[in-house]
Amino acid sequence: MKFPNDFTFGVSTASYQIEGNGFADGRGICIWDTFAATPGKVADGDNGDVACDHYNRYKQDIALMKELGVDAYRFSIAWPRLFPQGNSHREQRGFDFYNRLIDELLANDIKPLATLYHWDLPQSIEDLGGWADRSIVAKFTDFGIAAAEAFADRVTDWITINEPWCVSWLGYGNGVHAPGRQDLDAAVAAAHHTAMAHGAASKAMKLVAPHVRTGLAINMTTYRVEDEADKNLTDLRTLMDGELNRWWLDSSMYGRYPQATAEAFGERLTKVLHDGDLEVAHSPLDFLGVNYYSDSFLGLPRPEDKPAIEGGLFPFPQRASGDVPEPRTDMGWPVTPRGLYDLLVRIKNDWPEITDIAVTENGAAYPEEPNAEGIVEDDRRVEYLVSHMNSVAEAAADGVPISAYFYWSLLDNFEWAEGYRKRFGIVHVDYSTQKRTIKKSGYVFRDLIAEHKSSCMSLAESRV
């Protein structure tokens, strides 16, 4: 497993997913807040008041970083800690919090990868049309100027929003996340919305700190099709293929949207499409982040099946095919770790201006706790996670410019709709009294890191 000299290793987190500290220190109420206490919209009543504590606890969950010899963090800023109204109305504990985090990292040679939004909205911008309102676009960009006045002389790289398409349709197409909307036009707003803002947010980024470099952490898959002979099935593919992986790429990279999948959502975007909105969202990617946990199969809808959303597209989500492949994940995700290296392959091949790739999400869910021994042998998470850079490697060898790879996540955390019923970290944490345990996939990672920059360290010597 070979990558190259200047490859980055790194991990990932969100704040919602593991800050915790509640509404300590002039935190503003966000949508995960409410969708949270709404009984049946997250599993076991769970919420993020606790989470991990690594508000308290960050030097802690630093230390650890360090001990993995990891050369980047990937973290996420919360928006209601800077602007608990969602407002102008700054809270300058939360820029507090963030200034110590990213000094933090620092002081131990940790390179800091903010993401401005992983998904919690204050929500009284919700309260005013959220994604789906396109006043969020001005919102979002005086957010990203803030940030990046605040921390840019420190942290050079971005990523805008997370999951755009998660943003999208899991919060306001089929509601299973936060805000919890089931509106079809709202969703296709939403999606409008998030490219704009991107770029919007980029470009006025860019005028404050002419050096930092933005992007997109897009959740991009692999669509496998049971019958390729069949144009039904291919065309739909062609159409999830838009909707989640060219949507924000072609947008943002060319100032266009995906023909077929535009033609598709109709008059539900060309009411909210206004002369000169392509512009503002082409703001071509400095790096792509790539969230990719496994390949999607897609079957053809049966007569009985019926739209997540009444008067959708198609059933959505697409039932899957017969062919989904096991071993799976404790998400229910096939592992099909080639499906990585072909989407890497296609990116490089679909989108050659893209010139800087990274890996910003990977990742597996299993269930495994300490033994008597205190040890967490989640040999299952071992393997997903070798197999999977090892397509990183491979990808890198044949040409693709991937310069980064994060695992998901540091720590076991709150996996959204699931709770805390889901853990994904190479860190187990025992909520009930907040222990971090460095899982055995923990200490494969840390040693395949140690062996790249032993060779890299070993080469360099070699040519002196």
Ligand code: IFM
Contents of the next structure:
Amino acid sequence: MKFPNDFTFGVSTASYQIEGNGFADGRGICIWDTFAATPGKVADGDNGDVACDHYNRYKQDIALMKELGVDAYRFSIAWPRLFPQGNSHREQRGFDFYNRLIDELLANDIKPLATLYHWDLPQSIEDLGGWADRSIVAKFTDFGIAAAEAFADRVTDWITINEPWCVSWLGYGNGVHAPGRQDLDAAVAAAHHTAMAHGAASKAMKLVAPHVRTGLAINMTTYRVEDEADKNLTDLRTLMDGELNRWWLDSSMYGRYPQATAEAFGERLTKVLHDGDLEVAHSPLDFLGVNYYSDSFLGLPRPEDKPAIEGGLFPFPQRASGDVPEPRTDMGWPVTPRGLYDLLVRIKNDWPEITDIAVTENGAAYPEEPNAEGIVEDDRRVEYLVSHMNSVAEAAADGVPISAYFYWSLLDNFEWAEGYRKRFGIVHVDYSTQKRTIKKSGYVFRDLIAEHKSSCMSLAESRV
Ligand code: IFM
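Let me have the form predicted in complex with the ligand next, following on from the form predicted alone.
Entire complex below, previous chain first.
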């Protein structure tokens, strides 16, 4: 496995999933607090009140990163910590927390990569319509400016929005994520407003801090279909590819939406799309964050399949095709490392203007707990990690401009609607004691990073 010399290895997390500390230090209520408090929405009635208590244990967690030898840490900034009511009222204690976190990272030589929005929307903004309402574009831009003014002296790389497809379609379409709305009009509006918010915030942040680099983290997939000769199926793939992979890429890179998908959204889109909106959205990515977990296997719905909500799901009726391969992770997602290679090569070919790609998330949920000796033998995660890192190395060797790989996640954490049942960490967290234990996969990651560094060093020495 050979990576480019200046390759970055990192780990990713997100605020609501790890921070805990409830509403202390003035944090406002976010949509995940409300959603988690609604019976039946989150497995086991879990919520993010305590999570991994990272708010208080961040130094210990940074020491773990140091032990793993990572170069970079991707974290997110909780909007309701900085602006608890989602208006202009600032909460200095929230700013102070991220200052402490960033300073501690830098003191340990770990480069911070900040995500502005990883799903913890202030509830008061949702009460005004959230991502389905146009007013969020200006609010998000103000949040981005405030974050850049406070932190860009030390943080150069920013992801504006994490997985805007999930924000729009899981939050407002099928409602399995907060705020739990099931309204396709709202989902399309959210898809449009997230695209605008990325562009508006990126441009504004660069005005206050011209050196910052901005990007999006998009959950991308390779769609596989059972039968390439079935036109209905390949048309469905075009629509889904437009909805999930291309929507935010084409709008940010070129100021346009994928045509077939935009046409299929019809009035749902045209009623929220004003003149000039796509110029707002147009803000070429300084780097693309790819969040990759698995390929998707598309099938046409059978007549007996009921759409999950009126109008169908996402909103193009579909089902998983019969040939979803084994093995699968604890989330039921197939393990398809080749798909990551294919996806990276596709990005290089289809968006040649993108000159820097980072895998900002990649990982697998498996349930292993510490054994009697206190060792977490998560061999399936090891296999997942190594095979996906291999795909990244191969893509780099084949000319894909990929510069970084971030494993999701450093810690086991609050996995949204699945609560604490699903464990993605390379570090195990015992939620009753908050004890951290590096899993076998964490040690393998550490060794791969160390191997890379020592081979770069010997190369440099042999040149001297
Ligand atoms: O935990 C999530 C993360 O917040 C966003 N991307 C997918 C991960 C695993 O489901």
